[in-house]
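The form predicted on its own is given below as one chain in structure tokens.
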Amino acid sequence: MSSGTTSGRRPIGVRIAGTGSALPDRRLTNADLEKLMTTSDEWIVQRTGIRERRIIDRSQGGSTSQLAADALKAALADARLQATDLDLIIVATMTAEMSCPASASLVANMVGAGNCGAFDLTAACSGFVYGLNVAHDLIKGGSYRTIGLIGADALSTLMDYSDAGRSTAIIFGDAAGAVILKATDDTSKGLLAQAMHSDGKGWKEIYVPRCAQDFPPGVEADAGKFDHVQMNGASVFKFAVGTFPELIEQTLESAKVAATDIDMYVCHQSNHRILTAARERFGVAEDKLYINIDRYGNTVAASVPLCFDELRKSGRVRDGQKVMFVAFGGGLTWGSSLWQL
């Protein structure tokens, strides 16, 4: 973590000045999925906690970039800023419409941000938390003062809504969430601790093949699976169950605080059972670990900022509190970001 000082500069704090989110209008309920594949509401809820999710309508212009732009506009309004106030836009996503240009460049144009910097960050479900750490230190170093960070994904574009893809199609939804990060003279605000990890050996547990060469050794190439998420659910669940509490513990130790000192845990919404198990392990009160997976499913990089926006809008997260952001996902990746708001 950078020191936040450069020659001739005063120490810099970082505050979260605004939040926003965007959701597609279309709801895809478990009852809807029952008509598309062999599954049931009871089976889905029991294993994941999900009751419905939102999905974009591409025929009406729905896209990852449009969701991201809408979320950023909402965050700018919340922060009482104009798009031209932004020095940099970062979009965390794994569902960019194109490999070039970056979604962040499209978003900058959509919101009228002028010639500010713009780039995408790809770390699957961990993308937004990685982005928090990166954006924080860019501001702390003194080179940027106002950054728009967005987590946005439209996993419906990578789903197979038939029996062949039911193990993944029941899980994912589309959304975007954004935060505005600003430099402040209050040096008490900003990161207290962070962690970012990856295990490339586990890439084959969640991947999206584009061609025959993309399949892991020992797995027969199948053109019917191109551009669809392939996931080993059992392995990913085991990875998450083991990694999640270790990551929280590592971050607490780094900041030299107790689990009960944290006012809110804003965690990636992957599975209700994983979230509940982590909360119980650390003796965290139920109202300190937010869960909205029942309404939106797993929205990948949008998951954490969507939760945070809802918490902030409801008054459950406020300035002065300690908030820990935690995520894990494809890569395999996992990361944390503990903030003093």
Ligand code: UT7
Second form
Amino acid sequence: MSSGTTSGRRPIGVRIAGTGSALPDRRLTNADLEKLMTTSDEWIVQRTGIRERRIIDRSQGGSTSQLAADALKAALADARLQATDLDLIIVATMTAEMSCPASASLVANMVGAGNCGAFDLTAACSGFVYGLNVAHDLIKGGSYRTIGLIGADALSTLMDYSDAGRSTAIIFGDAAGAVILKATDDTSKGLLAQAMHSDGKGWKEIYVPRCAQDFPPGVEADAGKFDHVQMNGASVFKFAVGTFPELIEQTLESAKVAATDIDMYVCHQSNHRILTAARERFGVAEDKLYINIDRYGNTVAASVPLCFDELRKSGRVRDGQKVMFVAFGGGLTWGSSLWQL
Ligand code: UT7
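Next up, the form predicted together with ligand UT7. The previous block was the form predicted on its own.
Next comes the full complex, and the chain you just saw is listed first.
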């Protein structure tokens, strides 16, 4: 374990030393949803591209932290490291079991990480991409050498699986994905550009009310909506279709690289139509923007690292490539992280 001051250290790079992911066994297909609410497989596939998602079973011990710990263990094994090698654990999530302790503390205990630092980062669907930027710069600054970053969410715990919740319940699924970031002497590795943005005026486009005071002005407080995601789908869609390309353009410009120089775009899986619109705008080949939303739905902070783990494991992403991570979500928040692997 090494953390502390940095004075006099030589420049360092940051590499992604391992990845892992975790998914609940339980599948929730569009056909299952048809039995719970007024919807159809055809509508869901056409509007979102989603065919099924995974959801935890809380009666069997399923939780955000458990998924996060499983993903982290897989990433540590991939990096051939022990949990005690970690200096810091960051969990990006909006579904921590409790407001205290942080999921990261539970995860540190589950994996046996000893006394390393542990905190949660909340930026909804942008959480993991924000985390990549934060963790990278903590290592680059020299204070930390090995960080476990996890994106984990179990939105099924915030869904209303009835007609009243049909516009959100069809979208979200549960998962976790993790990366191990490590200091390296190879200074060519690490971030080429990054961006983190928010627009707090847009908070009411996606929120989870806990009490009557949480509803936006003009919206009647309804106890039936407590602890259920409230989303203005059409306006988030519009925001995303505009923001995604703008963010990609801005990040490419600041790194001084062309859209075609990027080997893979790893984007938040929000809606097939949003992803396709962004890809077409940049003339990016179909196989350079990964899509797995059909199998897992929108897994919030887990969606980007879950894609990345699948891409690495299948050999489609390798050391030496340039990879752009992009996400947007509640807050409103949006962010990018362009890496030289
Ligand atoms: O991770 C970031 C957060 N979220 C997002 O990125 C979500 C972005 N938004 C979206 O993906 C889309 O807005 C949705 C998939 C949520 C909705 O698609 P839409 O094309 O924007 O539909 P809509 O909300 O405008 O609703 C169209 C119609 C409505 O009926 P009327 O008023 O036209 O008669 C809805 O009541 O579809 C109806 N509808 C449904 N029908 C069948 C809404 N949900 C459903 C459903 N099944 N599950």
